[in-house]
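Coming up is one lone chain in C-alpha coordinates, specifically the form predicted alone.
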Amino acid sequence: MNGISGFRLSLVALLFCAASQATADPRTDYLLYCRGCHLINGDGVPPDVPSLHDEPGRLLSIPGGREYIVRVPGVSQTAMTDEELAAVLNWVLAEFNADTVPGDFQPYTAKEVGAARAKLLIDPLKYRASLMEKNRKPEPDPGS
(Lines of atoms letter the chains of each structure in order from A and count residues from 1; the text may use other names and numbers.)
(Lines give C-alpha, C1' and ligand atoms only; values in the text may rest on other atoms or scores of the structure.)
Protein backbone atom coordinates (compact mmCIF):
# COMPACT_ATOMS: atom_id res chain seq x y z
CA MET A 1 0.00 0.00 0.00
CA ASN A 2 1.48 3.34 -0.98
CA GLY A 3 1.33 6.53 1.12
CA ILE A 4 -1.61 8.05 -0.81
CA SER A 5 -3.78 4.91 -0.50
CA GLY A 6 -2.95 4.61 3.19
CA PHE A 7 -3.88 8.27 3.70
CA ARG A 8 -7.19 7.83 1.85
CA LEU A 9 -8.01 4.72 3.86
CA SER A 10 -7.21 6.54 7.11
CA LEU A 11 -9.32 9.52 6.04
CA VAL A 12 -12.28 7.29 5.15
CA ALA A 13 -11.96 5.48 8.49
CA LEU A 14 -11.77 8.79 10.36
CA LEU A 15 -14.84 10.18 8.56
CA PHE A 16 -16.77 6.97 9.17
CA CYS A 17 -15.96 7.04 12.89
CA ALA A 18 -16.85 10.72 13.15
CA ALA A 19 -20.15 10.18 11.34
CA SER A 20 -21.10 7.25 13.54
CA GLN A 21 -20.29 9.26 16.68
CA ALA A 22 -22.12 12.38 15.55
CA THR A 23 -25.57 13.06 16.86
CA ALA A 24 -27.95 15.42 15.19
CA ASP A 25 -29.58 18.25 17.05
CA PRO A 26 -33.39 18.12 17.51
CA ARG A 27 -34.06 20.55 14.66
CA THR A 28 -32.03 18.42 12.27
CA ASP A 29 -33.80 15.26 13.45
CA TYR A 30 -37.14 17.04 12.93
CA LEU A 31 -36.10 17.92 9.38
CA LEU A 32 -34.94 14.35 8.70
CA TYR A 33 -37.85 12.46 10.25
CA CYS A 34 -40.88 14.77 10.49
CA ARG A 35 -40.91 17.41 7.79
CA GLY A 36 -42.04 15.04 5.09
CA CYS A 37 -45.52 15.22 6.58
CA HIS A 38 -45.48 18.32 8.75
CA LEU A 39 -43.41 20.54 6.47
CA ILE A 40 -40.35 22.52 7.44
CA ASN A 41 -42.32 25.10 9.45
CA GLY A 42 -44.55 22.65 11.34
CA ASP A 43 -47.57 23.18 9.12
CA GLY A 44 -49.78 20.21 8.41
CA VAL A 45 -51.50 19.03 5.27
CA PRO A 46 -55.21 18.99 6.17
CA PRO A 47 -57.19 16.89 6.65
CA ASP A 48 -54.77 13.99 7.09
CA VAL A 49 -51.74 15.66 8.69
CA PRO A 50 -52.36 18.09 11.54
CA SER A 51 -50.39 21.24 12.13
CA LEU A 52 -47.79 21.13 14.88
CA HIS A 53 -48.65 24.72 15.84
CA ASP A 54 -50.43 25.28 19.17
CA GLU A 55 -52.57 22.11 19.35
CA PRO A 56 -49.85 19.82 20.78
CA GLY A 57 -49.27 22.39 23.52
CA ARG A 58 -52.98 22.38 24.32
CA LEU A 59 -53.05 18.58 24.42
CA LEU A 60 -50.53 18.66 27.27
CA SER A 61 -53.24 20.14 29.52
CA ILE A 62 -55.64 17.26 28.89
CA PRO A 63 -55.31 14.06 30.92
CA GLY A 64 -53.86 11.48 28.55
CA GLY A 65 -52.83 14.11 26.00
CA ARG A 66 -49.14 14.06 26.87
CA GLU A 67 -48.90 10.32 26.29
CA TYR A 68 -51.11 10.55 23.19
CA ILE A 69 -48.59 12.86 21.50
CA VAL A 70 -45.91 10.15 21.78
CA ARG A 71 -48.26 7.31 20.81
CA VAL A 72 -49.36 8.79 17.47
CA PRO A 73 -48.08 6.20 14.95
CA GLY A 74 -45.90 8.62 12.97
CA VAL A 75 -44.23 9.64 16.21
CA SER A 76 -43.99 6.32 18.04
CA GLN A 77 -42.79 4.39 15.00
CA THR A 78 -40.04 6.76 13.92
CA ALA A 79 -36.53 5.39 13.59
CA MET A 80 -35.28 7.85 16.22
CA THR A 81 -34.12 6.56 19.57
CA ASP A 82 -36.16 7.39 22.66
CA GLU A 83 -33.59 10.08 23.54
CA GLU A 84 -33.72 11.64 20.09
CA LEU A 85 -37.51 11.55 20.00
CA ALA A 86 -37.80 13.17 23.43
CA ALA A 87 -35.48 15.95 22.27
CA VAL A 88 -37.49 16.47 19.06
CA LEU A 89 -40.81 16.56 20.94
CA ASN A 90 -39.41 19.12 23.38
CA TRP A 91 -38.05 21.16 20.46
CA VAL A 92 -41.41 21.07 18.61
CA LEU A 93 -43.21 22.20 21.75
CA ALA A 94 -40.76 25.07 22.29
CA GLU A 95 -40.59 26.04 18.62
CA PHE A 96 -44.24 25.81 17.55
CA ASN A 97 -46.22 25.81 20.81
CA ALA A 98 -44.63 28.36 23.13
CA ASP A 99 -47.96 30.14 23.66
CA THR A 100 -49.98 27.01 24.45
CA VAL A 101 -47.63 24.84 26.53
CA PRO A 102 -48.78 24.79 30.17
CA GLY A 103 -46.63 26.80 32.57
CA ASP A 104 -45.81 23.68 34.61
CA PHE A 105 -44.64 21.70 31.56
CA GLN A 106 -41.84 19.25 32.25
CA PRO A 107 -39.80 18.19 29.20
CA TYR A 108 -40.27 14.69 27.86
CA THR A 109 -37.66 12.19 28.98
CA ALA A 110 -36.32 9.20 27.08
CA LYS A 111 -37.78 6.87 29.72
CA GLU A 112 -41.24 8.41 29.36
CA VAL A 113 -41.06 8.24 25.57
CA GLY A 114 -39.98 4.59 25.65
CA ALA A 115 -42.86 3.63 27.94
CA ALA A 116 -45.44 5.44 25.78
CA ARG A 117 -44.06 3.99 22.54
CA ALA A 118 -44.61 0.49 23.88
CA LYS A 119 -48.40 1.08 23.90
CA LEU A 120 -49.56 0.79 20.29
CA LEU A 121 -52.25 3.21 19.23
CA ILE A 122 -54.46 1.61 16.60
CA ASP A 123 -56.83 4.49 15.75
CA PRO A 124 -55.23 7.80 16.74
CA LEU A 125 -58.07 9.97 15.44
CA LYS A 126 -60.70 8.05 17.37
CA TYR A 127 -58.55 8.02 20.50
CA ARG A 128 -57.89 11.76 20.24
CA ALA A 129 -61.60 12.46 19.79
CA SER A 130 -62.36 10.42 22.93
CA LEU A 131 -59.73 12.38 24.88
CA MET A 132 -61.25 15.65 23.73
CA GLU A 133 -64.79 14.48 24.53
CA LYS A 134 -63.84 13.32 28.04
CA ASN A 135 -62.26 16.69 28.74
CA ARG A 136 -64.82 18.94 27.09
CA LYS A 137 -66.21 21.53 29.45
CA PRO A 138 -70.00 21.59 29.54
CA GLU A 139 -71.64 24.54 27.85
CA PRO A 140 -73.36 26.92 30.28
CA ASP A 141 -77.12 26.61 30.34
CA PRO A 142 -78.46 29.71 28.55
CA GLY A 143 -81.67 29.56 30.64
CA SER A 144 -79.92 30.03 33.99
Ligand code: HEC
Given for the second form:
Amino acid sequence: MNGISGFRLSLVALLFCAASQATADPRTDYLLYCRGCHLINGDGVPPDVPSLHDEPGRLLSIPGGREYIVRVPGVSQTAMTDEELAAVLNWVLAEFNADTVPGDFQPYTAKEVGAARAKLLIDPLKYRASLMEKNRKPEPDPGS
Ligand code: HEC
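Could you switch over to the form predicted in complex with heme C, since the one displayed so far is the form predicted alone?
Full complex below, order starting with the chain above.
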Protein backbone atom coordinates (compact mmCIF):
# COMPACT_ATOMS: atom_id res chain seq x y z
CA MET A 1 0.00 0.00 0.00
CA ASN A 2 1.55 3.36 -0.92
CA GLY A 3 1.34 6.50 1.18
CA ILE A 4 -1.44 8.15 -0.82
CA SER A 5 -3.96 5.31 -0.63
CA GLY A 6 -3.17 4.87 3.07
CA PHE A 7 -3.96 8.54 3.58
CA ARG A 8 -7.19 8.21 1.58
CA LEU A 9 -8.26 5.24 3.68
CA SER A 10 -7.74 7.06 6.94
CA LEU A 11 -9.58 10.08 5.58
CA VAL A 12 -12.55 7.89 4.71
CA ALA A 13 -12.41 6.30 8.17
CA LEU A 14 -12.30 9.74 9.77
CA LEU A 15 -15.31 10.99 7.81
CA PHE A 16 -17.21 7.82 8.66
CA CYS A 17 -16.53 8.31 12.39
CA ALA A 18 -17.61 11.96 12.25
CA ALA A 19 -20.85 11.01 10.49
CA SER A 20 -21.71 8.24 12.92
CA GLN A 21 -21.01 10.48 15.90
CA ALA A 22 -23.29 13.20 14.56
CA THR A 23 -26.22 10.80 14.55
CA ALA A 24 -26.05 8.71 17.72
CA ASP A 25 -28.68 6.04 17.82
CA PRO A 26 -32.03 6.98 19.42
CA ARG A 27 -31.67 4.52 22.26
CA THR A 28 -28.42 6.17 23.32
CA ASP A 29 -30.04 9.59 23.08
CA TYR A 30 -32.97 8.36 25.18
CA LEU A 31 -30.52 7.16 27.83
CA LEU A 32 -28.67 10.47 27.78
CA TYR A 33 -31.59 12.89 27.65
CA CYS A 34 -34.71 11.16 28.99
CA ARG A 35 -33.70 8.36 31.34
CA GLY A 36 -32.83 10.77 34.17
CA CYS A 37 -36.55 11.29 34.76
CA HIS A 38 -38.40 8.53 32.87
CA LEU A 39 -35.95 5.78 33.94
CA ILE A 40 -34.18 3.26 31.78
CA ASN A 41 -37.30 1.22 31.02
CA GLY A 42 -39.67 4.18 30.55
CA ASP A 43 -41.59 3.46 33.77
CA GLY A 44 -41.17 7.01 35.09
CA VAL A 45 -41.91 7.87 38.71
CA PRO A 46 -45.69 8.35 38.84
CA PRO A 47 -47.37 10.60 39.72
CA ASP A 48 -44.48 13.08 39.33
CA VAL A 49 -42.97 11.69 36.14
CA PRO A 50 -45.39 9.83 33.88
CA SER A 51 -44.69 6.39 32.48
CA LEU A 52 -43.88 6.39 28.75
CA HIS A 53 -45.69 3.09 28.24
CA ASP A 54 -48.96 2.99 26.24
CA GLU A 55 -50.26 6.51 27.03
CA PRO A 56 -48.19 8.35 24.36
CA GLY A 57 -49.48 5.88 21.78
CA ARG A 58 -53.06 6.62 22.88
CA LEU A 59 -52.41 10.37 22.78
CA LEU A 60 -51.63 10.05 19.06
CA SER A 61 -55.31 9.28 18.42
CA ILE A 62 -56.56 12.42 20.19
CA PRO A 63 -56.73 15.75 18.32
CA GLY A 64 -53.71 17.80 19.44
CA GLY A 65 -52.12 14.81 21.18
CA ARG A 66 -49.45 14.23 18.57
CA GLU A 67 -48.26 17.82 18.89
CA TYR A 68 -48.58 17.81 22.69
CA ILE A 69 -46.02 14.98 22.94
CA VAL A 70 -43.42 17.22 21.27
CA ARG A 71 -44.38 20.33 23.26
CA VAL A 72 -43.98 18.79 26.73
CA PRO A 73 -41.04 20.72 28.28
CA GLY A 74 -38.83 17.64 28.89
CA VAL A 75 -39.12 16.96 25.16
CA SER A 76 -39.21 20.41 23.56
CA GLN A 77 -36.39 21.85 25.68
CA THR A 78 -34.01 18.91 25.32
CA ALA A 79 -30.52 19.61 23.96
CA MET A 80 -31.09 17.54 20.82
CA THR A 81 -31.49 18.59 17.22
CA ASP A 82 -34.95 18.29 15.66
CA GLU A 83 -33.75 15.26 13.74
CA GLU A 84 -32.38 13.47 16.80
CA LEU A 85 -35.50 14.29 18.78
CA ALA A 86 -37.82 12.97 16.06
CA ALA A 87 -35.80 9.73 16.08
CA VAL A 88 -36.04 9.45 19.89
CA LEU A 89 -39.82 10.02 19.87
CA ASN A 90 -40.28 7.41 17.14
CA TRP A 91 -38.10 5.05 19.16
CA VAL A 92 -40.13 5.66 22.37
CA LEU A 93 -43.34 4.94 20.44
CA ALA A 94 -41.96 1.75 18.89
CA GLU A 95 -40.29 0.54 22.07
CA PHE A 96 -42.90 1.32 24.75
CA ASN A 97 -46.16 1.85 22.82
CA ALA A 98 -46.37 -0.92 20.24
CA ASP A 99 -49.83 -1.93 21.54
CA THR A 100 -51.41 1.54 21.41
CA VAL A 101 -49.86 3.37 18.42
CA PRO A 102 -52.57 3.73 15.75
CA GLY A 103 -52.12 1.56 12.66
CA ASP A 104 -51.88 4.58 10.34
CA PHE A 105 -49.18 6.31 12.42
CA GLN A 106 -46.66 8.26 10.34
CA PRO A 107 -43.31 8.71 12.11
CA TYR A 108 -42.39 12.17 13.38
CA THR A 109 -40.19 14.15 11.00
CA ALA A 110 -37.51 16.69 11.97
CA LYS A 111 -39.56 19.46 10.34
CA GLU A 112 -42.71 18.63 12.30
CA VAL A 113 -40.77 18.38 15.57
CA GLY A 114 -39.04 21.72 14.90
CA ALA A 115 -42.36 23.51 14.38
CA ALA A 116 -44.09 21.95 17.40
CA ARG A 117 -41.27 22.37 19.93
CA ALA A 118 -41.10 26.10 19.16
CA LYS A 119 -44.58 26.54 20.71
CA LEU A 120 -43.83 26.84 24.40
CA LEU A 121 -46.20 24.87 26.63
CA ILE A 122 -46.47 26.73 29.95
CA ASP A 123 -48.69 24.30 31.84
CA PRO A 124 -48.40 20.84 30.27
CA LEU A 125 -50.59 19.03 32.80
CA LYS A 126 -53.44 21.53 32.43
CA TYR A 127 -53.11 21.44 28.66
CA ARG A 128 -53.13 17.64 28.65
CA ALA A 129 -56.25 17.61 30.81
CA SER A 130 -57.99 20.02 28.42
CA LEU A 131 -57.15 17.76 25.45
CA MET A 132 -58.61 14.77 27.27
CA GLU A 133 -61.68 16.75 28.27
CA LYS A 134 -62.33 17.89 24.70
CA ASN A 135 -61.95 14.35 23.50
CA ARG A 136 -64.40 13.02 26.10
CA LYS A 137 -67.26 15.30 25.03
CA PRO A 138 -69.78 13.42 22.88
CA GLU A 139 -70.45 14.74 19.37
CA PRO A 140 -73.37 17.19 19.42
CA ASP A 141 -76.53 15.51 18.22
CA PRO A 142 -77.65 17.33 15.05
CA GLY A 143 -81.23 16.14 15.63
CA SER A 144 -81.69 17.88 18.99
C1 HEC B 1 -36.41 16.76 34.09
C2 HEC B 1 -37.22 15.56 34.01
C3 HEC B 1 -37.64 15.09 32.62
C4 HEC B 1 -36.84 14.85 31.52
C5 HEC B 1 -35.34 14.98 31.38
C6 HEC B 1 -37.75 14.38 30.47
N7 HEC B 1 -39.04 14.36 30.94
FE8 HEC B 1 -40.66 13.75 29.89
N9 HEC B 1 -41.86 14.40 31.40
C10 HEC B 1 -41.44 14.85 32.63
C11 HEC B 1 -42.59 15.30 33.40
C12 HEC B 1 -42.55 15.85 34.83
C13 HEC B 1 -43.71 15.13 32.58
C14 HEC B 1 -45.18 15.51 32.90
C15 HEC B 1 -45.51 16.83 32.22
C16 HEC B 1 -44.77 17.96 32.85
O17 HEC B 1 -45.03 18.27 34.03
O18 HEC B 1 -43.88 18.52 32.17
C19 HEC B 1 -43.21 14.54 31.33
C20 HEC B 1 -44.03 14.20 30.28
C21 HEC B 1 -43.59 13.54 29.14
C22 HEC B 1 -44.45 13.02 28.10
C23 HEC B 1 -45.97 13.10 28.06
C24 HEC B 1 -46.54 11.86 28.72
C25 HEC B 1 -48.03 11.94 28.94
O26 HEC B 1 -48.64 10.88 29.08
O27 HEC B 1 -48.59 13.03 29.00
C28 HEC B 1 -43.66 12.45 27.15
C29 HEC B 1 -44.10 11.75 25.87
C30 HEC B 1 -42.30 12.60 27.61
N31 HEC B 1 -42.29 13.27 28.82
C32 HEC B 1 -41.19 12.15 26.93
C33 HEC B 1 -39.89 12.51 27.25
C34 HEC B 1 -38.75 12.27 26.39
C35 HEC B 1 -38.80 11.53 25.07
C36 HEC B 1 -37.67 12.81 27.02
C37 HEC B 1 -36.26 12.92 26.51
C38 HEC B 1 -36.11 13.70 25.32
C39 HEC B 1 -38.15 13.40 28.27
N40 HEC B 1 -39.49 13.21 28.37
C41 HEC B 1 -37.33 14.02 29.21
C42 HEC B 1 -40.13 14.88 33.06
C43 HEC B 1 -39.02 14.79 32.23
